[in-house]
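Next comes just one chain, in structure tokens: the form predicted alone.
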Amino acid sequence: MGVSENQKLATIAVHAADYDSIAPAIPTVPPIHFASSFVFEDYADLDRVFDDPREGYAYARFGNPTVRSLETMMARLEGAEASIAYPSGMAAVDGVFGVFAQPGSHVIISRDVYGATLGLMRQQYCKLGVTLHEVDATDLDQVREVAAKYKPSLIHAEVITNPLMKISDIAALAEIAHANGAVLSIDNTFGTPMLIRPIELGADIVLHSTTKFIGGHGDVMGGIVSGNLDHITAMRDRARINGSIPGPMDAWLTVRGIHTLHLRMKAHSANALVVARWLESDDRIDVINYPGLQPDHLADQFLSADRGGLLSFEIKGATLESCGRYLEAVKLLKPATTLGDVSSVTLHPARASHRGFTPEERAAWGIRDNLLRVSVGIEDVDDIISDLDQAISAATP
């Protein structure tokens, strides 16, 4: 393959840069493979790859070497048999729902998960015949009762809930799920495998929005699901048909982010604990939600004392309007609808992640209008606190 000496300029322009092996040289970082398709000199190899994408690469919708690097990396980090990457965190959630939430089935979801997760189930899957049961995943008696009554196909919860930072008892949820024939899916976006490995605790499926801490730099979107080979193969077969795949550049950026994940999660956790303790001592703050303030709660399921970079708090007497002033006042913190970046980010759940729900629903779940969420970055913690201090003053009656 490639260019020969007697080819014309037009042909050379198309083929002169065709890939040739650079062996025995080995790149020190994984290369980016931008090809949309791959060629074979032996059709037996092509047949084998079409039959089983794990055997190689034929078309980028079926698999890409850069994307496969990310999938292999995350499978090892989570202690899973396999992983599949998606173009966004919500595409990963949809990948799970599409396999385990079939028409006629019952699904249990923790009610204080990311708002779009509930929105996806309510607005799309319930219309196709799935029955949704919203529970407090930390109320194990409630989960056990609903599961025993309806025999769900899927139970879905978050390691640390969004935005109230409740910790799910994964081993207990796994026991309930498996006793009732359900698959347990755990969203580990807030924890990452550096803090907790849900599969070791009994979860069947672990998913991430890799846009957040995994990527870590606010410059890439993605999602990933890890689990046993049969589950991931079912999701991969579906993704091959509907085209829910990430691009190689996104995968490469995510891999690059993972290289420093262990360092960043320690820095996020250390800063968040200092900020949480400062908020806890501030008379202007009514409620502070951060798992690190109760380090002994379900401590056995965490790999260390670190509890991540997410916290939320309520400003005494603040309203929707005054919380808007808080968002306008922050200078170092970014008022953005994301989290997990190296820079500190804040949002107002009633306006952002949970704006699609009624005030009554939010109130019932404990997501009040004066609740604010902060993703604590890796800046100097004194600078973070200084900015929070003046922004809280702007929202304080």
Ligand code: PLP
The other form holds:
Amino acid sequence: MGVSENQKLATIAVHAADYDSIAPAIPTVPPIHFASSFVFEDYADLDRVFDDPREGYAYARFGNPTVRSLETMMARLEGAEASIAYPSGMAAVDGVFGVFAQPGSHVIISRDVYGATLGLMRQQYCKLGVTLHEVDATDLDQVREVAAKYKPSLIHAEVITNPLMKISDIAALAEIAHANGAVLSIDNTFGTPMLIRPIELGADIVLHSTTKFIGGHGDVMGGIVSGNLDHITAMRDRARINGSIPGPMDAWLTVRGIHTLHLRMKAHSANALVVARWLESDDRIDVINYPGLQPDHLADQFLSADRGGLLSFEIKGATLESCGRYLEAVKLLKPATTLGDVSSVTLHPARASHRGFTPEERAAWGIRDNLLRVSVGIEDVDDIISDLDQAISAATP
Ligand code: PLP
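Can you give me the structure for the form predicted in complex with this ligand, which would complement the form predicted alone we have just seen?
Next comes the full complex, this chain leading.
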């Protein structure tokens, strides 16, 4: 392409890469397409691509084959018609809000969603004229009442609440949303399609921070939204002009992570169950939150036999300060504000994810100062327990 005899060195330097050798090479894994634009074969091709971006590639802000392979994979995993990838989980949340939270509309959000999700709505969308109603999404009567009164355009909740690990009744929320003309959007970051597929339960939109279990290795940020073609097209139209697109390297790392998602979720879940049972038998521990550790009809009804890698627990008599000693004592577990990595990670909600709330607000939600969250990794579970054991001792009065 573009190469002919007698070209000068500057032209060869720019054009002489051997494009012809690329076409017949079919790699066994999706390649990374580092390109900001793609050539048209002819005028008809140009028209096709501009009229329907799914027909081909023109400019990487409109679509990139590596990103598309991630989107195709996630749509199939979530049982959705289509998906759109974003550069972070928050960009994915913004993608949903940007379409379904228009000025003048009402939006219902579960008050225990990821803090930045509420922050985005409060700090950006409410200023533009959206009215936010924060509810306890596990209190269906409350959601029903608010939805009937305000006829929201969007109801948004998470599959497993953070950090108390309560399961949302997605089927009931979908019924309430649809009875009131709303779209139900579910953040499935904690669950992943290996545990639960919200679209099968009636959700219209399912989103992920792929930074977490989907990517799985703590080396990439991303987000993805799945839903029906009309909804995803509306988000894509917006992303095409606001440029909220992931890079091909990030998309590729995420695809690579997904190849082992089923194995990792099994390993995370098996380890987390053993850790939860060990905590349950330990006198130093007061409360353990892990889906299905106690009989839980929502977890049993909606989640697979695997219950994920996240759990939280309270250390008897521990304070804000002594929980700091726990964080300093962990050696194998990493004290960090993330989750879903292959390595175990731990966090003190009162001082990290929920530090922006008053102690009274936290207490009202059941997030006490002595609550700690662990994203249980896929290391040998005996090593995880022995590290937790000594760190809990450091915080125990
Ligand atoms: N949703 C949930 C449930 C999260 O836990 C997070 C981040 O922790 C996000 C969304 C935002 O994702 P990101 O950090 O990739 O922007």
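Numbering follows the first chain given and starts at 1. This one's a predicted model, so the numbers in the text were calculated from it and none came from an experiment. For clarity, a rigid core is taken as the largest C-alpha set superposing within 1.5 Å between two forms.
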Fill in: Did Asn242 shift 2 Å or more between the two forms, C-alpha, core superposed
no
Worksheet item: Cα of Ser304: shift between the two forms in Å, core-fitted?
Response: 2.5
